[in-house]
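One chain is shown next in structure tokens, namely the form predicted on its own.
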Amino acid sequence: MSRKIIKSKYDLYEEKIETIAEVPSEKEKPLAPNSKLKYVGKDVNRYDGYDKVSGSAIYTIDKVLPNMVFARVMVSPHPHAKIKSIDVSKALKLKGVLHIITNENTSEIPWYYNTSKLFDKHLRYQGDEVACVAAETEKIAEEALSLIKVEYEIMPHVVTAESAMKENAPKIHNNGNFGRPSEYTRGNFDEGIKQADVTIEDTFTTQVEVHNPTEVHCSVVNWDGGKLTVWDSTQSIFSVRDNVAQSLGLNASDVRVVKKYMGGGFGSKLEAGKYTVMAALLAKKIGRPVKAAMNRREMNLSVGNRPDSNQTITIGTKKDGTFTAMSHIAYGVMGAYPSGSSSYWPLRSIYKCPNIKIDNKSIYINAGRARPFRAPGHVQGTFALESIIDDLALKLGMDPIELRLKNYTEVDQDGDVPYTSKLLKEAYEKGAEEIGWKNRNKIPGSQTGEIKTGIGMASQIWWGGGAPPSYATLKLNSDGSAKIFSGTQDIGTGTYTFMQQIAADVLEIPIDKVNVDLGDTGTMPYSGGSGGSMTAPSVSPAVYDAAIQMKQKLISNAAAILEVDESNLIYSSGNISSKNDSSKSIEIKDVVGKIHERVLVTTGARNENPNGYAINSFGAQFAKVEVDTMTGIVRVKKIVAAHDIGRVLNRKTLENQFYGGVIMGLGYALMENRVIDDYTGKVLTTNLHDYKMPTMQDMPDIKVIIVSEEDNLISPTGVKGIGEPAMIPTPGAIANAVFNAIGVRIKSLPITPDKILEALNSKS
């Protein structure tokens, strides 16, 4: 098939994505429907299922190599503090300690996502990097660290947006503590207002949430001379290529990247470390492999978070509940570099609105820098915004979907376009149904007795349609058996599986004869970062794409072999034959046998997104809970989740998914939270015993309700991502349900038992 080359221009975490690719010249004729193929859309089992159920998976951080040493990082104690000083002299005659690098050996080495060195004498919050240790074992190497003497100069700390947006604060940067605002007009939100009928207008605040995969950030170096080749759990594999390179100063072309399994990301993971970076210099210094890997105190203090907001919603409506103007006036933190904290999005985009004001702000301070996290900015905005318009539908006196309906959108507002597919009428109206809506408290908090029912739900909005440039190259055997290529990433969310299915249905061959090799950069064609809910519906196309052209090629390989024009001949089964001669014969297998090619090869590309539409998945979640009025402890008793993610590939690991979204956005409402203490400035949550999170006695009854089939405007496989969409309306929901349960509303996530009971005592 033809190529052209294409700017390609995508959102992703509300960024205007740029990039050239290559792809299709033509369109491709879509992939069946799936009640016409064998195994997309089925319960497939997972490609890698017996590989990590039997404990024979090698995950980076099990990952082994002769004659390899550890690292560890030394972190800094204070939140804002700068080097005075600092001996390495003792830890340096420890036995088995073999370097140690510092600011003063590697203060020419840059860092690529800030302009601060590697190490940085200006430390800015608890677990900035101050030395890092490579030695025989992790043992010594920890007992290294207690021996290297840092004097310090303390600094003035601020620990949460209030403090440090004062005029007298401690500046953590010289221009200050606020980073770049995020703004945004349509219409006129002043004249709107004063079209509305009845306005509404309050303020509801969310927590720091912390990634906490099960697998700890790590990476494993070893160096070939002047190669380098990285072992790294990441979700993108080509950025860690390329970031290491920059900050080594090599050429991304002696650095490689492997990634075959991976415990756990959520956006954490998304670019390099700088303990990759150290773990590089280390085993360049000494000769040997390093292994780098975090414990679990650092990966709560250094890795990243979901950062916090303070959002103040102004809604003014007409009385029958027409939306009139919009505004979110919001700031949350970013930590101590840059990052963003924005939680707008949802109010700009999901609900119908002429005139819209936003103004959000993200503030400096001295703890760790936010990073992606399952659909950031999405989660916090969403249980803002959908908790006041359930507030907005008691005052109006309307039903809370009768209001959302009211203000349904068929066309996104920016570009005035229709999307490509929009049935979230179909998820309220299937995902009411299944949660038994009409049987909720018409006037929220009327039940007597001490434990209370409550039902609520949310709707969300995320991207997901996925874009290119990205790569898939297929390889035949001589038996018959394929091959697939590809630099992503499986996070864990089935990539595996989905790919072998979509080749083993085009090719019709058994799916045990198609393998699936992922997460190289060396050896494989480029694919993208797997965030954004981003994965499926870039690279399944890319696979679709190499398998069609492979039966073109076998169909018209078999067109010479047997002396019949390709027109006559039918594919069916991994068989070839002529429509009017059945003598004429051949078997893929027998095809690639015969020519000299002992494999044939292919490789695939993402089609072109197309122009005119906006991309987006919609959702709707209802929650079920039982709110103790006694001990004030919720308990979430069913979630539905009723989505429109175009295609489903794989039921089994979609509804996996679902699971897993549903489970941390239960964890964001009730209980996760970053706490650090003012004073000290220090975080008191830094294991899994004091950072609270769910565990099987909290899981609820899940149902996952799936409305839409393929959306083929978007690509021949008609996938969007589902990732970011099993969470995001899941808090929302759960806020919404407990104020339905006990009649008064909780502005501040997480809804622990104080917060409970505190609202209930106030409404006495």
Given for the second form:
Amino acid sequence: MSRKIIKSKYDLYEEKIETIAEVPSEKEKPLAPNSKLKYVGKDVNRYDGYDKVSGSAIYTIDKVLPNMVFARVMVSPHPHAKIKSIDVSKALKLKGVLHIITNENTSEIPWYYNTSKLFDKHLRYQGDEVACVAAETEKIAEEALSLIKVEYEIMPHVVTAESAMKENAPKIHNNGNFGRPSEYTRGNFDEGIKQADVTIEDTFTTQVEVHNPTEVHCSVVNWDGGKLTVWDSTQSIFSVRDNVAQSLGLNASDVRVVKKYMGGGFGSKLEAGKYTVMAALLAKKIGRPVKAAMNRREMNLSVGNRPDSNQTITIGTKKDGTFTAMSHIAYGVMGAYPSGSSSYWPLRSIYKCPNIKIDNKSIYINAGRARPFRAPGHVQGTFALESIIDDLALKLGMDPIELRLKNYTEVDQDGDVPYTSKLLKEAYEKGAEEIGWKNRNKIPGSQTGEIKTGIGMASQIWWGGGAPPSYATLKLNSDGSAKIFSGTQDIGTGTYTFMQQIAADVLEIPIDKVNVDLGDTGTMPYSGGSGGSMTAPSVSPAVYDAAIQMKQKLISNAAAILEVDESNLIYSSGNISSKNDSSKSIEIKDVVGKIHERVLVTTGARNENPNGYAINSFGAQFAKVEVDTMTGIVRVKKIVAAHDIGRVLNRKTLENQFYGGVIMGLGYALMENRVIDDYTGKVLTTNLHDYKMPTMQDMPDIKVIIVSEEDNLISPTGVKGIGEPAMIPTPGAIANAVFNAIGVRIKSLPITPDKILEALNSKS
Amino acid sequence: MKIKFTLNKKKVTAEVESTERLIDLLRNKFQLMGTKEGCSIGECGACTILMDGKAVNSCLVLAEQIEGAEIITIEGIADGEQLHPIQENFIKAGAIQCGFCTPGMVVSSYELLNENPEPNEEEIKEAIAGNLCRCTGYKQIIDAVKISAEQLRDSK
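Now show me the form predicted in complex with the partner chain; what you just gave was the form predicted on its own.
Up next: the whole complex, starting with the chain shown before.
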């Protein structure tokens, strides 16, 4: 199959990403519809199921190498300070301590886009790294940390956006506390507002949410001469490879990053950690493998969070509900180092509106740096947007869904191009029917009695169409079994399994004859990081392409073996036979067995995205809640998730993602909250007792409805990603359901009992 | 001090320190890596094991407390490579994502079904509420326990 080289372009927020990629030159015939396939789309069991239920799955935290030692990082106890001096002499004397690195004995390695260093004397948050100890055991390393004497110059701190924006606020960076702003204009907002019959404006706030994956961030490193192997708990092996190589001045090919199993990431594990580079420096010095792992406390301080937001939204409409203008003026905290906190994208993209004004500011504070977190910006932005749209519907006397349909768009509002597919109307319809939309309170809060029920909904838009470059190699073994290798990674979402399903369906061989190895930069072809709901839509066409090529190779080989022209051969159920002469037939394994070198290999590539189309996923979630007006407690009874996500690859892993996204959204809506004490600048929620996450008892009834079949304009597998869409609309839907129940709008997440009671009091 | 106990049905001895946690004994000395450490303070349940039939967080138990006890870890739930029905049903029900919490979930489910072979949904939720999962959303875990309860009752 012929190939071409392209510059692959796609947008991620304001970032225009461009990469050179090899792609199939021609559009491939798409994978058959799920109804005609044996494995794809079915609820096939997970490929990695046995390893995970038996306890045999080895995660990075479990990795043990001969002669391995342990590293622990000492972090700043202060939100803002300068290191005046460090004395490690006492710690070095502790039996079992092997080496300690600090700013005094380590070369300057730039970090956070050159705004800081691996060891910076200027400590900008509680959790900023001060020193790293290697010792024979983790316990000794931990004890050594307490023996390091550091003299700090305590500096004034600032831990809220409001105080950090003040003119006389303590400066976190030399150029102040403001990061790169996000500004955008479409049409003319002021003109649009003049045309409006009705305007609405309100301010919504959301909290900081911490990823808290179950496996802590950790790495195991080992040097073989000048070559470094890193086992890492990561969502992006190639990013870690490049980050580590750059930090240590190595060639990327001299760094090998391996990840087989990892315990969750949600966006917090997309780059190399300081701990990884520190472990490599220590391992080099000591000449032994090093394991560096964070603890749960550090997880809550240092390795990422969803930034908070303060969003003021204005919408102008005609009497019939047609939007004439929208604006989104917001700010949020990105922590102590460059990141982003904007939340405007849903407002900019989901509804038809000619006049848009956006101004989002990202603010530095003395706290851990924000990181991408399952639909960055979209979760908080959708909560605010979908809340105010419900308020507007009430003001206009319209049904909330009717108002959304009034402003429905069939073309992308930025590029004025059609979507490859958009089945949001169908999602509204099916979701509304399943939740019993017509039974919601026509007058919000009108129920009598202590327990009030309510129904609400919210819509979502996300990208998740995937892009090249992404490659997968397929090898056929002499016993007729196949093996797939790809430098993508399965972060629990089911990558191993769908790759197995696609190859088995294309080659028409039993699924247990297909094995998959992922997550090794040293031996596998490139694929991108597992984030942004990009993995399945990027990797599935690559494995499909590899299998299609393999099928062709098998036919060509069979033609030579059987001495039959290729055009007269039929490929069916792992058997190749002559159309005309049934005695001329050969099984795949016999083809492979007869080939001299006894190996057949193909490498498949993700196709180029179509020109002139926007690729987005769409969906709507509906919530039914019960609010106890005496205690203020909200119980979510049911969530319906109705989505357009292209083809379903595996019903079981799809439901995994949706249930997980819903419960994570529920946690964000009702309980999760990083709390920093303003006076001391210290985080009060550093463990899983104080930082509340949903447990099994919070789980509502969840129904997942997929309204799409396959979107063959995107790729031959027709897949859109589902990780982020599953979470985006949940908090907005819950907030709207709470409003429908009690008739008072809660404008601030999380919706905790105190806020409900206060709102009810102010109403009466 | 030296302690004797039963580990996954085998009698074993170990030299332990007075401050050593059971999770460290299992993971470091016996290399039983299926028992995971998620939070170190008994909040997440990833390190759940059975101690004399009771599900406990092994990060909250000192090694010397298990003198004479019968300990079963996730590695002791299956019969060799033959998975226990609960484990098989976790796979069938799709109750797994990243899998890090799964061993603890399986052990808690095992204890529940030993103590209460016919749990209703509320009892399942209560019994396993101490095991946090950040990926799956729990629904399929409940399904797995329900199917297992039926299957184990039928096989008796």
